[in-house]
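This document starts with one chain, in the form predicted alone, laid out as structure tokens.
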Amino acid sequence: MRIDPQSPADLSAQIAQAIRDAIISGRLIVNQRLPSEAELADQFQVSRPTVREALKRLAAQSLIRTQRGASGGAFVNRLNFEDLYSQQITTSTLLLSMNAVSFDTACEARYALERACAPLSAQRRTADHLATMRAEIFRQSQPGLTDEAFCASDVAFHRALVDGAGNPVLSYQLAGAVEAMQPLMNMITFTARSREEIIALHSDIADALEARDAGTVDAVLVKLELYTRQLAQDVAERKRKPA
């Protein structure tokens, strides 16, 4: 592992990148103990505080973990999808909230990814996934449910659809689409949408999944996408009209 002292890049960032590359390439394996701070400082010809900052960067990305005690130190972490969900959601939320992507672009991405789950979810969904979806539909139909609670239930419903595919890679990729993009979409469209319409579409999805009818799930998701896009257009037009 090497760095370039002449590079304008921060030395701690270079060290973190070098160690990250070693982990990705397999030169450092899961649960392997990294050299001590003193050894890394000597290897990279930098101060120990610089090494410490590099290790903090890696720990923030869940690539390493630290243990105290005589047998402690920094170890290569075993990543899992659940631990990285929050990072995926945060990144997606920032992209939308900072207007890096348009509503239509986000909507297209979200439903394209979710529709990719439909055939797998129709095959693999469990009774628990269906029960979650039915429970959320029931919750959505309760009088007096706040907009925030309805939006949270909406997210939980689609999370169950995605998780029903039984593929952790898809679930991870869709964490941002469902748990970041969808709440922001809900914030934009909730004043214009009909809860009854959404509940009806959710019921159709749950019925189709129970029947293992992937084609109908896909068709209903298309309807839901078109409905969501139309809501956003209606809200935008309403804002453009003079008061």
Contents of the next structure:
2 protein chains.
Amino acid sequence: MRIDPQSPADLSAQIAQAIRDAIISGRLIVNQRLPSEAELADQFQVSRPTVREALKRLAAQSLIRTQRGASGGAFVNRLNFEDLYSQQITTSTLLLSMNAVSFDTACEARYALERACAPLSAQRRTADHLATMRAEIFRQSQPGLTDEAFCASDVAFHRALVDGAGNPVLSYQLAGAVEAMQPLMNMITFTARSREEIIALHSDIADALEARDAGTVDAVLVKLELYTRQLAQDVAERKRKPA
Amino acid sequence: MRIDPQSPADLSAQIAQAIRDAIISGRLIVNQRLPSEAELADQFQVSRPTVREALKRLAAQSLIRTQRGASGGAFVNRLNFEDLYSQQITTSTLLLSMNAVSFDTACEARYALERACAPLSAQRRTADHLATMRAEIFRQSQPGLTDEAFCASDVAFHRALVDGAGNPVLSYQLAGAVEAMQPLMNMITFTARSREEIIALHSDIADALEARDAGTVDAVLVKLELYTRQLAQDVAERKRKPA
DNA sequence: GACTTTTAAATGTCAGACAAATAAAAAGTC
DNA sequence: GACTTTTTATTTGTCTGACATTTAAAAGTC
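Can I get the form predicted in complex with the DNA as well, since the one above is the form predicted alone?
Starting with the chain above, the whole complex follows.
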């Protein structure tokens, strides 16, 4: 692992990249301890604060974890989906809030992904997944529910659908898409409440999944997508020309 | 923006989270300049190195960029897909190489996502996308091509298919899945060369996309998935019992 | 007015120090 | 000897203060 002191890039960025490469290439393996900060500083011929900045960069990507104390140090982290979920959600939320992608584009991607999960979920969903979905549908039909709680339940419902596919990669990919849209969906439900319709569609999905009927699930998801995008469009128009 | 000095978490992590929250909530908007490191240190009542570690964490996630010199500083970054692609690829590659997910699971997710793009791509692909795909097919059929180059071309082909959907979110999600599998696919093609079959399937896809026939694209992708997973399984078995 | 020089502000880097946590080793106790 | 307590060494977390480097704007010069 070497760096180029003449490079215009920050030393800490170079060091982070060098260590990252070592992890990706397998020269550093999971749970292996990196040299101490002092040793790394010596090795790269930089000061300890510079090394620390590099390590913080890697920690931000969950590539390493650090422990204090004797026999502490920085260790190569085994990536787990928990960490990745939250990062994915943060990224997706920002993409939407910064207008880097339109709601329509995000919505299309979200339902495309969800429909990709549907056949797998119809095939593999367990009784647990079904029970979760039924429970969320029941919660959604409670009259006193706040809009926020309804949206959270909506997210949980779709989460169960996706998890039913039994593929953590798909779950991870969709976590961002679904959760990132919650704030915007919230805004929509505030103005255009139509819970009955959504609940009915959710019930259709649960029924179809119970019957392992992938085709129907897909069809209902298409309906739900159209409905969502229509609502978003209505809200957008109402905003442009407020009565 | 406040932090809790009593919290067990690192101060730099807390500060990073506080700034991250401010960006997500919209209190800090794109291209807005953050206070200087000295001001932030004063505001959070910590030292400048601690602030710097926090900023490096955010920089690692592409949330901010820094400029040196007068009127320099840290600025809220508009997320762009270029940055996100490479992060996604790094993450996906590590997930695979660390055995956090099996090749089979990754493969299933990858083709599920790709099939989700197929109908959109059949509808929206431009002549450009088709030309790219044809060019890659032609390259793949050149006899002198190395295995690495064949794989790279394979990636480029599928990239064009996905990009044809015209949805950057889907492209971004798939970038990781497809590119991360390249090294492993490489390994497979080394042992079980069967380029003709793959090229034939690629041609079928291009033809179907030209005819805007989503159903056929989907069917061919299913074939390709089965073929890929069969190959992977064969290689795995051969490894377990090496003749 | 156009060009050059100076200046100030900001990040990048360094050195050295101390605090706090932690595990291992050492000492003490029964 | 086995267990508990204390000590110690190691390592990260944080601070202070300093200097180098970059850069844009201000000042100066022709």
